[in-house]
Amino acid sequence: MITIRLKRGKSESLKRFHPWIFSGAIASMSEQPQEGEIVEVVDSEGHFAALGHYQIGSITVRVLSFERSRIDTDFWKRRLHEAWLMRKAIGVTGLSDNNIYRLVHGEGDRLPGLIIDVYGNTAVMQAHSVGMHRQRMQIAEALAEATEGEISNVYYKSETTLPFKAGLGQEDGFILGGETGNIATEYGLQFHIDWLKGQKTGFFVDQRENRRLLEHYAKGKKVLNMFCYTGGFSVYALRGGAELVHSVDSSAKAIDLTRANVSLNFTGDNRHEAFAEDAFKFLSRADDIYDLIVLDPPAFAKHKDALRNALKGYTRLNAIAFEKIKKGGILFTFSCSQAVNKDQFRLAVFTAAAQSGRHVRILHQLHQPADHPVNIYHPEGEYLKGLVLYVE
């Protein structure tokens, strides 16, 4: 095994249990590794450090193991059925009315670079890592044996997620099992789950609790959706007793899509209609006539270097919606962007809040659900920021 050491002092964030080896860390290589190959890293003295997958890129390795073990199937078994049990615990699997959530959260898992959403039986899995593209056959022949017979199909969603200079030439398609119906349901609602040309893994499954609260709060409102993809806030505004929905994404094929989520659940409900167009011009001319709104953009902040437009951006979309909610009104907010904490999001929000003149009080604060789970020595897992606010 290739062995790659550490310059003094670089080794203490292992002894914290981070997960990322950074290229600046590195003082020397043994040979050079194959991008996916299993290394092992040492200190500067020579002392074994972790075991982990090595990227070309700023971050080198992605930590698997504190400890010396193989990385072998039973590695991936142990792993994956943790995970699932971790879910078992928190009551997402095994439900009559919900058979949607997240088995696998990267670094929350100790899995980095690795996500798998389950959809049924169907588990849609999503390498964000050479090494663990390289290592996807083992995953996914461990996870029926993991989820004690729970997954009977994986679906490999990678094309998009896997860095792109790695030439690894992937296509997305099933891995184990075969078609499979695409109707899950969360709690109680049919969603189609578009795992062959949907974002993400076919459904934004972070949102779920968040969804339910909204639910909640929808009772005679009159709702606006803004960037709905499949319209699950929709769907769940429509049960929850909204008297109006209105739906708007600038992709025309997530307004089909909403469109067909709503039909599934509210065949025929004329209180809901759907807009394919730009957020911010629809926002900008909408009448003042909404008293729930929902703001859920996609990550304005990919990356570090995009932090400063990020925040701008969501203090122009929260003050637009500031201005144009009704008195009384309730406004759902959020940042999926881990490049942007949510001291600065909340920063954004209230710097839209001083600009409407309005006055605000926050209800609720919100984050992803606990099968998203946020590893304690790796922050930066912890990336969905949302506010409830009410606007008087």
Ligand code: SAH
Given for the second form:
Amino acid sequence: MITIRLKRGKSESLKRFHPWIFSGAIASMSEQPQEGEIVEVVDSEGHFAALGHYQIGSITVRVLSFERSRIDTDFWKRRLHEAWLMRKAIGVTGLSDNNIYRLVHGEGDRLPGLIIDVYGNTAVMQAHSVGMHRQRMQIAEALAEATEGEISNVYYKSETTLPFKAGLGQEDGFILGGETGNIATEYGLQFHIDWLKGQKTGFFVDQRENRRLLEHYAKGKKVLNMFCYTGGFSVYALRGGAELVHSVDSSAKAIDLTRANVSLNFTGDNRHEAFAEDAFKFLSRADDIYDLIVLDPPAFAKHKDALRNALKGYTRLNAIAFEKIKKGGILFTFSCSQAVNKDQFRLAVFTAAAQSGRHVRILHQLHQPADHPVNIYHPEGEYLKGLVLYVE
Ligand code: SAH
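I've shown you the form predicted alone. Could you give me the structure of the form predicted in complex with ligand SAH?
Below, the chain from earlier opens the complete complex, with every other chain and molecule after it.
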């Protein structure tokens, strides 16, 4: 196995189990590894530190193990089984009214570079590292056993998540089992899951608990769901007894999907209308009729260097919402940018509130759900932040 030796003092973060090794920490390599190869990392004195996937880029090694261990089918089975036992322990598996959950959340499950979402008996697997891509077949095979037979189909969806320059020629498709129905159930509501063409793994599993909270506040309200994608928040608002629900997304496909999901649960319900339009434009010209507004935009900052503009974007968007929302209205506002931390997001929303001059109370501070765990040694894994605000 190829050995990567770290510079003096650069193995400290590994002692605290941080799973990333940056290119600047590396002193030498016994040979040039292939992208995605498993390498052994040693400290400046040659003592074993970790095993991980090598990749060209700023994060050069993603650590799989801090112990000497064979990275083989048994390893994947063990890790996947641990992830599955955790989901079982928190009660997201084996439910009669919910078969959508995240089984593997990258570093949060000590599997950096790997995302697996479950929809019924189908797992949608996404590799964010070349190493996970190379080992996709072993991982897919291990899944059935690790989940005690719960998973029988694996759809691989990594065309857009792997570095193009690695020249892997990856294609999306089933790598285990085959075509299955693509309707799944979240807390008793049904959703078409577009794992073929949809964003992420086809659905935003991470908003499940926050959608349920919105349902609780929806009764008798006029609801505006901005950046609706599959219409998740809209469907919950309808079940919660909203008086009307407007869904907005700039993508026509998302609007089709939203309409399909509303019909799936509430056929012929005329409380719902969907608009394919830019969110900023829609909000700016909207009448002041809404008493519950959801803002769940895409990540404005994909990288640290986009942070300033992203914060401005959050302030601008929230400022229009504060301007428009009715007195006594409730605003659900989110950021899923990993590069924006909780305090920065809160400051952006605070700035927007202050500009509007309205009285604003924080009712809830929201985050990603328990099946998207944050590894305590890897705080970077915390990405979803939300505030629920009462606006007078
Ligand atoms: N709230 C959704 C997830 C939102 S994902 C859920 O619960 O599933 C972000 C969505 O914002 C995407 O569907 C994307 O098409 C949409 N989007 C991106 N830019 C937009 C813009 N300027 N105006 C309206 N929608 C936009």
